[in-house]
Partner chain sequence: MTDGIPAAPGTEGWFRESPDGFVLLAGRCTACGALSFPPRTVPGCPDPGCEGLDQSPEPLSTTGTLWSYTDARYAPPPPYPRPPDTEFSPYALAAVELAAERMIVLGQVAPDIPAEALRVGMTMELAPGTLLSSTGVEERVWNWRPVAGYDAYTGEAHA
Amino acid sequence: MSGMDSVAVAGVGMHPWGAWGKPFAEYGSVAARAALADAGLGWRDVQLVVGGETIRNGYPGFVAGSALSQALGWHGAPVASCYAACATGAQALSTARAHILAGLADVVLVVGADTTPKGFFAPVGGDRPDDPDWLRFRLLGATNPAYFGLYARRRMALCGSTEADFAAVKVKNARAGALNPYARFRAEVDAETVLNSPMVSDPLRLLQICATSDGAAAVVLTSEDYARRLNKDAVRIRAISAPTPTYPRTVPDFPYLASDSMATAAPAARTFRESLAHAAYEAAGIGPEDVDLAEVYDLTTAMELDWYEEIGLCAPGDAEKLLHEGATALGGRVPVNASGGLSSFGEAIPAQAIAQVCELTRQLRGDAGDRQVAGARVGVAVNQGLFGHGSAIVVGRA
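Now that the sequence is in front of us, could you give the structure of that chain alone in the form predicted alone?
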């Protein structure tokens, strides 16, 4: 699956997710050194460092590329830093890929790391009445879980989903996360435990909403020629998409408080999130039927069901059927979140999309241990962030 537009994933590394309370650069250094060791390369082989900026609610926190380079030891390599809310890691990977395909670098280190405050994200201080993220907190008091609950209720109304369906997603992901040494939450749970956990935002309970976490992930990307010299006949990134939404948006997404009017323009054929995977499939020359496993952005159990339909694993309204058939569980036809997903990791925002690629790489190399997806050759990772950010990444065997 290599080609003119592909780059090699030479190495991957992670720092375990948790609530460690250490500086983000410390997590990033651990992940970066692990990725370089996995690639069989040294720090001084790196020709560009791309860092995903840490996040403070909807906004960039600390400059990442230079901070992580300093933590690893300055040696003059150029740096770049990226911010795209929850799609930050994907845009960091896209920047690295573009440099390699343009012939500007052969070896690029991509790192995302974060230290998050305890509890759900709160509004950034100060008065910013022209800021949609500030407005949604101050006008509605609408925290992220409030939006998650409304979105889950929307699915229940449109598709007949039940709280038991949402609980079954958590049971599935916890079972996979229990097998992942990098996951923060590694205990299996049953549906009764999920449904008896505290209510956070009706209909979603504590075990159905992802936590905020500390963590880090890193990937070493190389050109095809460099990978051949390393004898890395392994995994390739075949496509990264990051389209913006199309007017009119008929489904509201945070931080925006309302959808667009359809009075003068019909909605696009695909929703924003549907367009993410479609653009990546088209660029890679594949379709959803070619996907062997997927990592999706499960901020909540209800959102994971939406993704099944939006990335084409099933028809609209059939996600619950796919789930209960076992198709998306380990051992199923197309496992989803074999890593355990955000449900088992929590949000370490600039690292998340990079961690998804780490998981897909290990799966496609056959290195995923007890959670290995047999015969996996193509994987897709998708996520969505504030302000119209989102991404899809297609990874395949060479």
Second form
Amino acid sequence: MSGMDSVAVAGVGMHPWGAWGKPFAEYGSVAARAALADAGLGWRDVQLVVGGETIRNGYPGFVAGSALSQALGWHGAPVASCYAACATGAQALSTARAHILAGLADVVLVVGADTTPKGFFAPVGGDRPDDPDWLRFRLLGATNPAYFGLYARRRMALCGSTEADFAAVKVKNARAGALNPYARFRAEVDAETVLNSPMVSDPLRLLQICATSDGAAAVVLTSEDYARRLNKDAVRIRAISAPTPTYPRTVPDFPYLASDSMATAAPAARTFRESLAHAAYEAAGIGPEDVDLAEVYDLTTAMELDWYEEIGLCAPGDAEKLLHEGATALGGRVPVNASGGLSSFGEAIPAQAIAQVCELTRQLRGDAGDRQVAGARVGVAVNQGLFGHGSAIVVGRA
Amino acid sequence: MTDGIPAAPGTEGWFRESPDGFVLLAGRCTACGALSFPPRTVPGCPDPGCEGLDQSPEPLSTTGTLWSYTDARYAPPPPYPRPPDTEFSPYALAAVELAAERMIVLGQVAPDIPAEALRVGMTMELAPGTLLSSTGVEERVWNWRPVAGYDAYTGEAHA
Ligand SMILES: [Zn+2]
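Can I have the other form now, the form predicted in complex with its partner chain, not the form predicted alone?
After this comes the whole thing, all chains and molecules, with the earlier chain placed first.
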């Protein structure tokens, strides 16, 4: 599909995910050059650079668009930098898309790159009791995996999920990740190994929680006209949604210490996480039945199962059934995380949503090698992060 | 305060200790009654349909239903306090759903209750809790604990 409201994905590029501790701008410039080469464009053709901010890399991280422009060599292109927690990459893509649709630019480079310390994510330093992210660590010791453990245990209580179900997600994603040259973890894993890994936040074990990684991804977006001139008109961004929650939030999502009260206001028909993909489906004029493959933010194995239901691949409570039927594995009816997912990559926050689009683009072009999803025409990518951020992106063949 | 332990940093006005007991205090919008926990520090109602700017303290129910729980087997990073030369002691976290308020409030589980004693759906009650600051000073926080007599104490390990 193409039309007034679509932009073309002219090129994609990545730096492999890993843990080397090099400057984020190094990873980002590798990914950017790869995306430009893939598009058949030069750095000087870029009319706007949008950088996903990385908040743990000092000042250059906060001005990512500029830091990456300097790394590639100043040539005068305007920059934008944006931060939206795990949805940072989606917001960067959305900024690029808006410029193109408004006619302000024809060629936009979107880059996300990160260098991530080992271990739990921690809040920015100092005594900051007015920051909910600081408070949850200071008062409760509530790390991200602690919240994930709450959601996983809730799923077990509501849906009868077991640790073995969760482990089967890891086995599936490790199998896909083993085929992806950009993934950090490229070994297949069996269920026994998952179930014998150390318990982190009951019921979640180490191999059920995504690691923190270094990595980078870049996408070159162009206008329809420009794509036609480039002869690069295969893949389109059909929708990007990045809504905030609606009051009242029904779940105690991180970093907050409580859900919103539903005593004086009724919640929306859809939860926040459900609203993400459905807003994008509506904007793209499709439904979940049109989706050929999905990249979902599997911060944990249990969360991947939540997503199946929240993006409409199956009814609430049926995710385990969908998983065990093999529908979401490579070769299944609707493969989920054909890239290997966060499970195989680990999280490089500002790069992640962009990497999801890289994978969907390769799949829709038929360039995904051993991971290829046959006949893929429509893909969706979703994520959710701190402070009411989340996004969904629908990518389709032209 | 009944025993003179000061509120942990950032929790001023979040709870009240009196001879009548220990309660968490929400902020209640004086216009529409919407509750916020912790009380909002920014003026304005959380409900986008309400133009109220003021809130008053409102005690929350002190019992609720265990919505979910987890435990922390690895030491969290700072700013979680840990006095020098002390071992990390694992703790459980509870998310407790308050029926009247229709709201889920997180808290650490009282340190004498192991995660194995918890079941989703059990009745929990609020209790004063104590954190040790990184300089070893006691600070008041809130804890959740199963209501005494609940059969989890006799029960089998969770699935
Ligand atoms: Zn109000």
